[in-house]
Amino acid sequence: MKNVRLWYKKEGLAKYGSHLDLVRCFSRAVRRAQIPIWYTEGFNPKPYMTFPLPLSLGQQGVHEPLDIRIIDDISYDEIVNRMNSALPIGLEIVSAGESVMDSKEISFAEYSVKLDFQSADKAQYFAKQASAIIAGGELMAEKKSKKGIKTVNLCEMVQDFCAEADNEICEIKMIIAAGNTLNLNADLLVETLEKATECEDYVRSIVREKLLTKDMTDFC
């Protein structure tokens, strides 16, 4: 038996399924694709399959972590064509391997976030009060939790951010937390930064680049 994380990307449509949605269409792709998994034992047994840190619905995944578990001696490189030949249009794994890191190294994400709004001016003052506020250092909103809806200030969420803006758009690139212990969903960072700017943008792209740990090194 041997752990095996695999490194996928969710494009395209793929991005409007839930996380359920997810979870059932690897699930049909590992029997179709016949890899040994191991499957959990008990009343209604299930492939053994691991999402270290799901995406958000909406978002675009480049390089995201699955962990399964198999029980008979096969290739990595053989795990990779298979499930791509079972995989829908918008998921591929990209690579697999050992599972180095446990999931609770997980610290921060960096993102690509582009947005275009309806002129270049708009653009231009976004990037320029939304760099700003977050240099400010408080931005507050509403945020669930376990506990129910409590008010936080986003910034002391942010590693890094940076926005800049051509012509009607505007890209940010930035490092937030992420992880089971504090984590923030970037739609809700961008969604406060418009509200307090009053900028609102019609077209909205977020792609989660990679996972990072504490001390900002790749999650692996």
Contents of the next structure:
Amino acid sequence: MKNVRLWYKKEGLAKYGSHLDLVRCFSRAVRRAQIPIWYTEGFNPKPYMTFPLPLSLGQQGVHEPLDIRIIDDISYDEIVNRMNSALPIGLEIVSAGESVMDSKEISFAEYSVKLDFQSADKAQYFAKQASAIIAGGELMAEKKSKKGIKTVNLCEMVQDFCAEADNEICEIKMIIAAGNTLNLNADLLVETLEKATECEDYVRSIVREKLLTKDMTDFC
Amino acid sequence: MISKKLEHILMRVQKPGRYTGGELNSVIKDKSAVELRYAFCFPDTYEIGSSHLGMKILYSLVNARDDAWCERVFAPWTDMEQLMRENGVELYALESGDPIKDFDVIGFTLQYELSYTNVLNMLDLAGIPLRSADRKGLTPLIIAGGPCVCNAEPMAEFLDITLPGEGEEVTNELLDLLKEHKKMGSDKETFLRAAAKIKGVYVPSLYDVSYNDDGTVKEVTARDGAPEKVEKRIVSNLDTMFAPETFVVPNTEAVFDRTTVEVFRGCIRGCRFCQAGFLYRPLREKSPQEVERQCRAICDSSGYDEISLCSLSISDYKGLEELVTNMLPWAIDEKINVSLPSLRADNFPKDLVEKLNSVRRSGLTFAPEAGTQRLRDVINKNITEDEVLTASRRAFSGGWTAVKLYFMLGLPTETDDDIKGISQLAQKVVDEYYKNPEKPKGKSVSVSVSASPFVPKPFTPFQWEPQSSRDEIRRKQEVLYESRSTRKVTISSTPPESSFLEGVFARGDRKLSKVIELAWKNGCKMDGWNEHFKFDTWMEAFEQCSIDPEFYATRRRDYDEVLPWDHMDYGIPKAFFVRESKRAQEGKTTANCREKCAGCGSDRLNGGVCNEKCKTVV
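Since we've got the form predicted alone here, give me the form predicted together with the partner chain too.
Full assembly next; the chain just shown is listed first.
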């Protein structure tokens, strides 16, 4: 028995699926690909797979981890090839390897955000205002957690934030808190900024570029 | 593909994955290389529709042709519909994203009457005129199939063509004809007249209906060479019949998300309330080898870990033991769960079911349908109380602690004693549990009784019967709830309003088209969903059209009345239903097809069990 960390992309049409849809999709792909995966031993045996940090519906990811456990020896390349012939449009395994770090080490995530405001003026206005708000250090929002709703200052969870307008589109590069202990949903940050600036995007694209540890090295 | 406008909408609706396509095994073709575009529409949500086997069959069948591309369309949920209308997005097909109004054929499957307003809503959302007469061009051609087209009269004004019976062969014949007429540049009239000559094609506009003063049908006359009687189509050999080898695998959750393979069509039983039991006659079986091969193929291509064998009354399948025995080794090995729906209590194969449950254990359901032997004889559900109790005993000794029992309320000749009989039978099932010496310690038993209002349907011996009024059903529900003697039994029933409407349309005529249209205009849609069912709006629509719905639902019809569906021929002559109706009144049962041929007339359709009989009779 051996743990394997797969790195996958979730792009295009696949972004419209929820995390639950993604789990279903991968468990079927594993079956189709005939990966010798270990099954859970409950009343309802399921292929064992865990997602260190699920992506929200609507968000894309280019280097996302997925841990599986296999019972027979099979090369990493073989897993990647077989999986990719079994996945639907928008999902792709980029690589497979050992799981080096524990998922607890995830502390930050880097995002590329594109907000289409359908107006160059608005995009510019938003970029300026949003940057100012983040620099100001206070942006309060209600955040849902398992313990209930509480009001938090989102700025405390923003490590790095750079917004620039390119015609009608405002592009944001940001690094924000991620992981089991402290997590900020990129959608919540964008939405709160839009509310504060009274700008509403027409189309929003959020791509998670990578996951980072607390000392800003790549999670691997 | 997804436009910016659509992307804008999709991020603002619930479960956008339903509207994007891109599922595994969905078929993408080069549209410039096909001659026919076919939009297969299911008039309900993606979750419901993508579970439907008929759609999977016809999708694969049409896409097996090089000259045609079949795509899927479902009814958008109300949030999506609203945003589509606000943003000027017309109803589109999932594979290409192209608006379906430019397609050649738009096919609906009519599975239940309460989806009729969704058909109208989808046409409207597509920007297509609702009425056949208002659509002047040859295409898009609006066609429909499914069990409800045995009496599609209430929808007759909207549909160009219906296909009574099984679609595997007639669909291709119709597409061939359309292709030819498109090339010739025919007008719609010419094409429809030609189409009506194909066996199994009904063109409502070629039939004139006249009425008597009392509102009943006087006469239905065919014109322009259309046949007096429209014969249903059946496929005689299920082993060589087209069957899909791959399923589109929904990206988002569907109601039944699994491998489903048909085991046989038709039923030998002849339960008098059951429309399916008569519509799909005669019984034709697929060989166990072929069923197994198809199960494997679909599991391999889909990754599903669940197989459902599909048929009416599956324990009547002669190859069941062989099939299950052959399938189990690989199913267990690959952790695939196999389930058998529609088990009968009188030949419940306990050992088989136990074997099947070695992967995952599912619930157990029996359908005695009525609470007393007298009433079960009336409906010809040839199951005895002993058989129900024996089956329950076996289930309990096999480790089950929950049993579901299905019944109907408002069956012909039903008395309050029959209703109380439901509770008594449920109580006896509970008692069986406690008689079992091996019952698991500290575990209680749960018996769920579901009692749905009975709706008389065309092509059954009960097609002349009055449906119980809404008040009567409510009273009967009270009697049932009050007769319950233990809390180990839970009882559920549905409000009578939706069954009432179902009954009106099931036995309705063409006059109802305007009611459906008006109700839809006034906001009725998704009628099958409790949260959207607007009974009062429906009643207002009936009133505004000066049509009394009770005329269709709660009126007793005479045997010699012309019924709105008399010009449809499902192989069984009216005389047989009259005979069965009289036997029902006398409480006499009729043997199943394998015991003794009841002479229903289906033998002329040349298939399955009828031929089987001839061999044994000699």
